[in-house]
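Presented below, as structure tokens, is a lone chain in the form predicted on its own.
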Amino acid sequence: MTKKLKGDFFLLSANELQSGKVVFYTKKGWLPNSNKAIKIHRDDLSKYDDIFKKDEEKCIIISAKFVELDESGKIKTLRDKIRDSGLTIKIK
């Protein structure tokens, strides 16, 4: 998974099996808020690895992935900010 990373900082993201929200890892866990998730140094991605194949195993997420962060600490790509923030257009 992370072959194809080029950036230096990341924040993991997945789906909550339970609700199917986008959340993200923090030091409590999993949770629906990017703000908290840990900033994680591509050195550690393996670490987060296991972390979250184990997460997988044991049905609590799925789909995860690294979000790459911008110079800022900003999620960089129009996607994963979209999935950040949900929804852009109003529902009827």
Given for the second form:
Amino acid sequence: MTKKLKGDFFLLSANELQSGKVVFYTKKGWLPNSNKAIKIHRDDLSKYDDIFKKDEEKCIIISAKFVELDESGKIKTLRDKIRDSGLTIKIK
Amino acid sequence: MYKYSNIDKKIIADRTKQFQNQVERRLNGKLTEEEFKPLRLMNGLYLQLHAYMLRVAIPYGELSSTQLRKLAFIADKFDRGYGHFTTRQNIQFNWPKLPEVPEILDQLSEVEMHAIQTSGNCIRNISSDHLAGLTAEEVEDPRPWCEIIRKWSTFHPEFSFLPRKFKIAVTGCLEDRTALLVHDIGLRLIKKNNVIGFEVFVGGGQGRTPHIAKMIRSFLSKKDLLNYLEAILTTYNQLGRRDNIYKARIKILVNELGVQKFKSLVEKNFVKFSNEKLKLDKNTINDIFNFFKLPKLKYSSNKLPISKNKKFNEWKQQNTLPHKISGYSIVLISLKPPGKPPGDADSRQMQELANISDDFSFGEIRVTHEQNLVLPHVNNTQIYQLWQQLDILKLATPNIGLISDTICCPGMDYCALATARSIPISQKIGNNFKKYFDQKSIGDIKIKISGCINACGHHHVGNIGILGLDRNGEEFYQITLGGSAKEDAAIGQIIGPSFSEKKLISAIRRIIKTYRKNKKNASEDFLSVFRRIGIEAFKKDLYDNTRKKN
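What about the form predicted in complex with the partner chain, after the form predicted on its own?
What follows is the whole complex; the chain from before opens it.
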């Protein structure tokens, strides 16, 4: 999973198995917003590989991924921004 | 409307139970995600950007009021109070929780619905004309044929693991409202020498390699329908590519072999594998047709009411069609009010619409592939009263077939595959062309928007197609012109460099301006003008103006 990543800093994100909700890995475990997520340097990615694999095995999360940050430390891609902040449209 | 047999009921109940067991095993870790994913997909359950998404089949787009009421209940109890009607006449719930999905399926089975074969490499929901059985020019009602195909294709053991997904549409009219020619198989009922049979088209599709389907049989006898479908599917199953997901659809096979070669292989398989058990006899056909009789409608000379209410008159002009039984009308309900995601209906609207359909349209509702709804049999004397009720529910937007009646995929707001958002584009178009008079003066036009090259928003066949792209992390939109999903189906041509989200609406305005400038008379529609003057005229106006402004 880490081979194609380009940036220097990342967040670890996934979806909760039961709800499908987007979560980020924090010091307190998996939480639904990115503010408290641990900022991971690319050299440490493999350490976090082990963390999400264990939590996938424990049936806590699925579809884990590293979310790239830009130079200012914000989530880089629009898709990941939408994953974090939710729909950009009014639904009702 | 079709009613489940005991066999139908049993297989749905068994499947629900089976999936419940699979979900339990997934939640307690006995199944890994890798093992579970194909099982959930077979039951229409995807994982999207923010949550799971459950796609529920609406066979050939036909719903009863009881079913719609159940969908409203599911939206409220298990989701976020709304559902999204899709371009294949299905409905999607965007926020279900995995442990609750078996209960949702259980609820659906109570009203003869399910989510089977709404995903995966199998034969998907059979789609059809939303006006099936309602118009005078129809050769024959296609819905019974859809049902016959549905029965044959459900859990078909040989076609459950095809090279790729497989979509079939059936129409009974020359005027195509099903996007027949961009389906893997398109069946058109025709009458030849006073005998009704099918024209058979194969290899249509959109996605990254769009193709218009080609005719391989100019007349197929009704009794041979299932054997011929088996022959097509067998040929595809044997020869379709499984090594490359992008080249696995039947359209690629037909294109690589050439239509004549493909046709001869199908004909050989048809002779070789034809099975007496699959031959359709008159009794079997009649039994199915009996489910699709019209309700008891009384002929009358009642016309649509004349009113001084401008809003009503606009709606009446735009959203009603004559029924084949004089005295009744077909009412089209737009799910494209300005500012709302196309195809979405909230639970209150669904609940109330179910009641309305009981009161005004014999409890029947249809879903169109253009993401609108239909009340099929409304007495002309009740039209004004119906309109008043729809208006309260914000379901009386008079824009059917006009520029704000866009088809649109969920795009990057929901979809894990999308490269750009599409709903905000649709909303901008709706807000920019809000006034009925303006829209009407533009005339019939189809704008179709996809958030990625998979083309769920049918951009290839939009008169104006919009494809969302990711250009170095920024959303850009490529415009195609001249596409059509109708009987004169065509793939749109790319007009030139793409536009940022900011500049897209003014680009569309300029395209419309070119069309207006070149229109010979009030009734010449966008596609006719495009076909007459070609893309260069549009290109010149569009990019010359851009340069001046820059």
